[in-house]
Amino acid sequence: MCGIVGLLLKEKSLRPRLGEFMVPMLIGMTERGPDSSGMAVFTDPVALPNRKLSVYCGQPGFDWRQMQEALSALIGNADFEINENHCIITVGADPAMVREWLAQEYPAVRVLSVGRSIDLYKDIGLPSEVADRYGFSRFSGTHLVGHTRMATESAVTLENAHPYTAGEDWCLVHNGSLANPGSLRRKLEKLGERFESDCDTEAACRYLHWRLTSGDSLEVALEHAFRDFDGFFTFLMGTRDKLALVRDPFACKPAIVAETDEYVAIASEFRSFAGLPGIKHAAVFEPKPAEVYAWSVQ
């Protein structure tokens, strides 16, 4: 059992308050996921050719500034936005090259996401603890995806925390359990996908990414998933300009949506909506099984 939350702000004047609105939503899912928590925030994209890399290092006293000097000496200017164990690195170089350099020179540093818009934070601990640690309430942006995890099939580790990412500016959170992640993983590894955890959700994330990069639309990719995934799931996905939600064909895992002229909010349970402005006047509904729901940033 896990908790998912998502929020897309249609009203531009509210976007500086994105994190303020989301933190109570995330904390509202604590009973569904007390082990670890995370949030992917989508902001205005950085100018090309720049990319942002969200990275994590749990080593006490890690010297981020020394790493910044070393990376800047290699590629030119590298901007570091340090936040506790996390850092958002903005570079103009090929992010694949930066990832390879980090793996060789700083193996304790984990790359959590890459893209022009996405910033990703996740860590072990109660949602309130993780939110306080990284100042989630101060985050601004257009939309975000959050998750609280209750570990059932893999250990409580950073690598197994959500959200999961693949490619650029794309993430996924999951409530449910897949029975066939091993067979999916073996198939995808033969096709060149690289795994970083033993969580079933990563198999789902990389499967959908593989289908998308093979040319499928999200709707077609999910139609394949309905046939190839054995298990139950509610998936919430974020892209640079969109949130998308889907439940398995049996709708075994809960989800609820609240929509007003100002926002679209998504959660596993209604209680996470209680603090949102105008929630009494929102259109509230339960998504149907095996149907893709998507909302775009305007």
Given for the second form:
Amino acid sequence: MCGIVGLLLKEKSLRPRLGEFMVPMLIGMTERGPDSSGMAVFTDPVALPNRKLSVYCGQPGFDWRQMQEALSALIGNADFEINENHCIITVGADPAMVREWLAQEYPAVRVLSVGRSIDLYKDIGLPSEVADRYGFSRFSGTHLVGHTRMATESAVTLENAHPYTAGEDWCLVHNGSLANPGSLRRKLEKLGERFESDCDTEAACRYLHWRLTSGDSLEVALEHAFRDFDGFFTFLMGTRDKLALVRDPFACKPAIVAETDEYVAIASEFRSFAGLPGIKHAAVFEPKPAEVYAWSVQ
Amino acid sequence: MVSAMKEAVGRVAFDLKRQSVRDLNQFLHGDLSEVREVVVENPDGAHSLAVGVNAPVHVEICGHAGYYAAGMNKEATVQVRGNAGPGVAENMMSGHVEVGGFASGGAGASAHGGLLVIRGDAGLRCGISLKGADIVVGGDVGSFSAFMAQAGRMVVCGDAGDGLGDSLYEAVIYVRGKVRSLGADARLEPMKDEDHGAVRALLAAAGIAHSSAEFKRIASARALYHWNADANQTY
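Now that we've seen the form predicted alone, could you pull up the form predicted in complex with its partner chain?
Now the complete complex, all chains and molecules, led by this one.
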């Protein structure tokens, strides 16, 4: 079991309050996922050629400033926004090169996401603890994807926590489980995808990213996924300007959507919506199985 | 019951912003001989609201309910003003459960008796393994509804999804709209006078106005009742 939350703010004046609206949604899914939780926040994109890398290091007292000096010496300027175990590094250099350098020089540092818009946080603990640790309620942005995890098929570790990312400005969270992540992984590894965890969700994330970057529309990519994924799932996906939701054809896992003129909220259960402004007058519906729902940032 | 407010004789209110679901359910499982109505404010999608009630009391849930609302209900009338999560009125024995909005998957699963009314749509597997209750759905039902339904009746005023009535036993389904596909061993049958009477009575009980002439009957062909080696897995 896991909990999924998503929020896209249509009303621009509310964007500074994205995190404030989201934290009660995430905490509302505590019973579905008390092991670990995470959140991908999409902000206005940084100007090209800049990229943001969300990175994590669990070592107590890790010296981020020393790393910033070393990176700046290599590529010129590197901006570091340090937040507990996380740091958002903004660079003008090729992000692939920065990743490579990090892997060699700082093997304890994990890259959680890369892109112009995405900031990604995840950690082990109750949703309320993780939200407090990183000050989720202070975050602003256009939309977000959040997850609370109850591990079923792989260990409770940072690597196995959601959201998962692949490529740039793309993330996915999952409620459900897949029976064939191994065969998906072998297929994708032959195509050059590199895996970082044992979690079945990573296979789904990389599979869909591979289809999308191969030219499929989201609908076509998911048509392939319905054939190739053996298992059950509700997926919530985030891109620079979209949230997309899909449930497996048997609708094994729940999902609910609430929409007002100000926002679109997505969650596993209504409990997450209870604190949202104007929820009493929201249009609330249950997404149908095997249908792709997508909402864009205006 | 420690903190529930007695607003008037026979009427008790619970506010789930201040009280727990356990407070509510323990009260409902106690002596209700003096209680006529229980009002539940701010349910906010909580699970297991008013489960296992065993008395002729009226419970009004003023908002949305989470999983398993009114499960195992006996004798009580439970009204959910909003939507209901998965498994509403599952294993109901008797009484009346009504959902004002939509109900998620597995509504009325295994229900033995009583009446479940869903004014909006019902999700997948509505009335799965139905054992004698009646279900009236004002809107559509999702796929695999009435799977292995053994007894009871289901009235669907909208459309039905795939695999309707798969492996039906003796439950009967009435559908007003389109059926995307019938499940194995489910078949359309002519509406007889008794079917018109049943649909009229169930719609009246639900307070929904349609003509019984608009409904079709779906029941078991009973071909799965006995093992047939010659069928070669064709059903």
